[in-house]
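Presented as structure tokens, the chain that follows is alone, the form predicted on its own.
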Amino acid sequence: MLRIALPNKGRLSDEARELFTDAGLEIRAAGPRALTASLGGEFQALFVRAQDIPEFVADGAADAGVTGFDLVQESGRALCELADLEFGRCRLAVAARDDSGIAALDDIVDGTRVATVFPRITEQFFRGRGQAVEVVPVSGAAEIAPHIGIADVIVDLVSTGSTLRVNGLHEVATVLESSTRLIASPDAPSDGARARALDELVAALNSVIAARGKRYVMANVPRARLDAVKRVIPGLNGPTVIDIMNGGAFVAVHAVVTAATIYRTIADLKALGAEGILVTRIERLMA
């Protein structure tokens, strides 16, 4: 059975369960606080912090893990990403006070202090880009570093920019973006079994990616007008058709259509007189 390290806490860990059970793969422990659990019957989860995950799936402690592509970033370690989950979307940005005088990468001269959680990534970043700044790493809340003299700047997770702003910090430029990634080390591809059971795990999580934001339609529509409805409803291939049975000039379409365009879809097909319109949620799909 492999392991599968997760995030024990936080929006990571919310976003990591509900993604492993929509997936069928139902987390299983024998209570709150117990730091292993079974996925399904078909693996085991480790519940450990997010900054550890990829030093425990280099290690060898699990087989793969859920992690942000920051993190893995951080850590310095080879590992192979298997997917992007798509959720825990942040970047990471340089910041500085607003009345620092630096709007841009330019501004900020050698010998600049910078504050950061994540001080590897930030000296490969500057150094990449031949400013010779002294990295300041600090534990946590590097909002405060520049108000209190610790440093001039800071490289710090962004989501929305509110933080920054509620402390009189602008962003000055990207570092790189993230979002929550399955990892597993470079030799688990080629590691027979053991790749088997990662591509079936990568296939059951990308299956519930894809359905988000998707929706099923199926409606009634005159033979006629089938021309039309195809251009409504494209479907990921095309609509499928099918003859009703005593449907006379109606035939049935079915079809995957974007749910944030729903209401439009409806409406079109309404006006090309399709009748008995049904649309349903998709909880897998896989291409």
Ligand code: AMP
Given for the second form:
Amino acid sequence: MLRIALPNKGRLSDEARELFTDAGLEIRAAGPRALTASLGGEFQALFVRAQDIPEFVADGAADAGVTGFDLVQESGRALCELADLEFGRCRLAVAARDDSGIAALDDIVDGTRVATVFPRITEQFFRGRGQAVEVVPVSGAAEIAPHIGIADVIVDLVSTGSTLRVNGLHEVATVLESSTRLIASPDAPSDGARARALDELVAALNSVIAARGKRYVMANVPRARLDAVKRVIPGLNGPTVIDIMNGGAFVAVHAVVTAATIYRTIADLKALGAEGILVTRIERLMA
Ligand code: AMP
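Mind sharing the form predicted in complex with this ligand? What's above is the form predicted on its own.
And the full complex, kicking off with our chain again.
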């Protein structure tokens, strides 16, 4: 059995479950409060707090784990990263009160109190810059600290920035960029059945992530415009071109395209005289 530690609640939990399900590892738990669940095959899920997952994996209680890069760094444990799962994106930022007069890191004077849920990263960051701040560890809601006189500056996670704004704080600098990672212990054997199973897990998760940013487009296009069509939808290795069984002036083309620019792609295909344009999602993509 391979034990995979997954976040038991919070913002990473739902997206981790969705990713594993899309990769064919459906979570079969005995109930909503179950601490373990079968993921099918040789995989078992352990549901743990996201901040405890680096410890679980580093201590060998789980073979791999899914958690934020911020939490991996804060743990200070030696862990290896198997995949960037690309959700839970945020940045750990230094923020100060709007009325503090602090616009840049150099405006933070020695002795300034900095409240944070990430004391280890914060200590390292300011020590690395040669700034002697006083780190004040808090267990949550660091954004309140400047208003109740606990600290003048905070180091906290920022996603949209709206939490900082409503609390009269502004971002001064980014300490690190984070997203969710699949991690394993560096002591795990690099060969054998376990290593192979982990490699397969990484490949399955990566194929779902790769597919999310892509669409499959199909269209009937004028045979005479194929060169121009190829430039619009180059696909992975050039578009697939299929004869339509009427020997006519049109051929069918299929290609994998970038989801973010699908609007432009369709407009360009239409301009080339394409008909019957069909766009579908892709479940997995292994290039
Ligand atoms: P926002 O208002 O969108 O900037 O979100 C900031 C709030 O959400 C802060 O309280 C953060 O601690 C929390 N937050 C944002 N992104 C994440 C994340 N990826 N993981 C954990 N907490 C986050």
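Treat the numbers as computed from the prediction; the structure is a model and nothing was measured. Numbering follows the first chain given and starts at 1. So that the term is clear: the rigid core is the largest set of C-alpha atoms that superpose within 1.5 Å between two forms.
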- Query: Does superposing the core leave Gly235 with a CA shift of 2 Å or more between the two forms?
  - Reply: no
- Answer yes if the CA of Thr36 moves 2 Å or more between the two forms after aligning the rigid core, and no otherwise. no
- Query: So, does Glu275 move by 2 Å or more at the CA between the two forms, with the core held fixed?
  - Reply: yes
